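A single chain comes next, written as structure tokens; it is the form predicted alone.
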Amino acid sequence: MKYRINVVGLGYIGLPTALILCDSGHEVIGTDCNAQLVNELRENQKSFSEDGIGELYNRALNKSIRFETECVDADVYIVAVPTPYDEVQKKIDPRYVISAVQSVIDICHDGSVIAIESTISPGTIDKHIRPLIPAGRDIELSHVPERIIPGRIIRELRSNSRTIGADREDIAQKLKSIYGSFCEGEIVITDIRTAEMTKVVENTYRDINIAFANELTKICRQADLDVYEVIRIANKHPRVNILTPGPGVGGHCISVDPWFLVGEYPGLANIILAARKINDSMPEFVLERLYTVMKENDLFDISRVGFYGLTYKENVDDVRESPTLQLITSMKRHIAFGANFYDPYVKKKIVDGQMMDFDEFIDRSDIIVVMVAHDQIKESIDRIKDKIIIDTRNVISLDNVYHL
């Protein structure tokens, strides 16, 4: 069965979801309050680069997908708007979800289903969303948390399992038929609060594992041991799987979602809080490592230091919560200015000192700090082999490279 679906929020989650739903035969209207974004999408200007997006977009246009600035009447609404957190209270800031749902309620017919894909803390729907529905209105709520990562969005939309949290079995089955029109993975049905908790727990688990690897990095640095060799050998145990250490944790999931549990359950989320502190400390640790390397090489001109990578992960243009941006904030606190920055995927200047030409970046940097393992830097080893390199991602295969 095909449905009329309004996807609200056309960012990294909403736009691919709208496109793949349209490609699967549903009538889809994509809505975003950003008029410039909507106009660009109408004019075939995609808001971000991602493998498979272009082809899917062109097919969706041929199937008459629409982009609007206002919500429209539909059978199902998929809400995929940002969910930041209060940095003081460490709790979710639900204002975008509340605004989106209120816009839907104002125009939808009774019998409509609102599926919130945005990552939310456990209890958000009961506390903030359910009270929005006027007495006597027949509007069903559900939570279908997204489970994809930039760089593999289309692939993971099709292959990853999904969770549907709903109040009623018939609503869950309706949503299962919609998501099942493109999702080849298992679709699990549960209640709303369990779905809320499950998504946050998934990202928190990964955050804790990364924090363990990063703490090992600090320990091995003090013990004069190679942390990568320690992890390599430890992971040969059949029940050990330590992740790779790095300069910090970015993105809108792993670096944000664990705070929801810290904020909602203070005094209980102790390991989670410790992991967050460890991972948030890594950009500062990179700066300390940089200082040691500069001193060892008798180099103290910050204008000759280049940080490679502004995104939070390799081969994407997503800079949300990136470790490099966190590092820049730390530098400003120490009144350290003048370093060089470069990222092949960031086409607009977003920080002071950012260069748009890779050759210029190399020429003006005596020390290169590899913050992101883009393919470009791994394929350019011959061009940087004479530089002093601090490789925070363990991807540069040269003998004279410094690591975390």
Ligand SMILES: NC(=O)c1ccc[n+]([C@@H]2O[C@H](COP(=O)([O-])OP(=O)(O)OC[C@H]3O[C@@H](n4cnc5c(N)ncnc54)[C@H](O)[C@@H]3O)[C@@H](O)[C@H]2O)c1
Second form
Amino acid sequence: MKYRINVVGLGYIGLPTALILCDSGHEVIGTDCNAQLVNELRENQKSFSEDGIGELYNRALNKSIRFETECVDADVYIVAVPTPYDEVQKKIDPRYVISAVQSVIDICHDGSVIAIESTISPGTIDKHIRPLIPAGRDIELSHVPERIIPGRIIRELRSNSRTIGADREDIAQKLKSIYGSFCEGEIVITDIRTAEMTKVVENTYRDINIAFANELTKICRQADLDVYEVIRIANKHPRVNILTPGPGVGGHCISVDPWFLVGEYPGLANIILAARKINDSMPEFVLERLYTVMKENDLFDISRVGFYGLTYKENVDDVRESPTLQLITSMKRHIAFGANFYDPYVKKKIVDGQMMDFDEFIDRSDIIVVMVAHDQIKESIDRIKDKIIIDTRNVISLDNVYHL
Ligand SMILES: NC(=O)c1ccc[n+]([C@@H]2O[C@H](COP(=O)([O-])OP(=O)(O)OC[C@H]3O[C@@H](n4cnc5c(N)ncnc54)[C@H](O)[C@@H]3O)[C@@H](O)[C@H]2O)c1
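For comparison with the form predicted alone, provide the form predicted in complex with the named molecule.
Once more the chain from above appears, this time first in line as the rest of the complex follows.
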């Protein structure tokens, strides 16, 4: 069965979801409060690059997807707006979800279903969203969290398993038929609170495991051991799978969602809090490594240091909460200014010292700190082989490279 679906919030999650729903035959209207974004989408300009999104976008335009700044009447609303956390209280800041749901409630007809895809902390729907529905109105709520990762969004939209949290079986089945029109993975039905908790738990699990690898890095540095060799050998154990250390954790999910549990359960979320602190300390650890390497090489001029990569992961353009941006904040605290930055995927200038050209970046840098393992740097080994390199991602296959 085909439905009229209004996707509210057209960012990294909402836009691909709207496109794939349209591609699957539903009548789709994408709504975003950002008028400039809506205009760009109407004028055939995609807001971010992602494997496979261009084809999907062109097909959706042909199938008459519409982009609007206001919500419109529909059978089902999918809400994919940001859910940042309040940095002081360490709790979810639900204001975007509240405002988006409110604008749906203002115009929707009775019998509509609102599926919240935004990541929310356990209990958010009961505490902040349910009370928005006026007494006597028949509007169904549900939570359908998203698991995709930038860089593989379209593929994972189709292949990942999905969770649908709903109050009623018939609503869950309706949503299952919609998500099942493009999702080939298992679709699991549960209640709303379990769906909320599951999503946050998944990202917290990742954060804790990354923190373990990062803590090992610090221990091995002090013990003068090669952490990569230690992990490589330990992972031969049939039940051990230690992740790869790195310069920190960024992105809109793993570095944010664990705080929801810390904020809601402050006395209980102890490992979770420790993991957050370890991962947040890594950009500072990279700086300490840099200062040691500079001293070792009699280099004292920060303007001859280049940080490669501004995004939070390789081969994407998403810079949110990225370790390099966290590192820049640390540098400012240490009153260290003048370093060079470069990222092939970040086309707009977002930080001081950002070179827009790879050649210039290389020319200006005696030391290159590889913060992100974009394919470009792995394919440019010849061009950087005479530099002093600190490789925080363990991807540069040259002798005499410094590691974390
Ligand atoms: N990006 C990811 O990899 C990822 C993965 C899984 C889950 N999530 C979750 O999905 C949600 C959305 O994330 P995103 O990365 O797509 O965010 P985003 O910032 O890329 O996009 C959100 C969009 O919502 C719009 N918006 C905000 N308030 C609105 C309102 N009231 N009405 C209409 N539009 C509104 C913004 O203008 C923006 O375009 C978040 O809760 C996030 O945690 C993100």
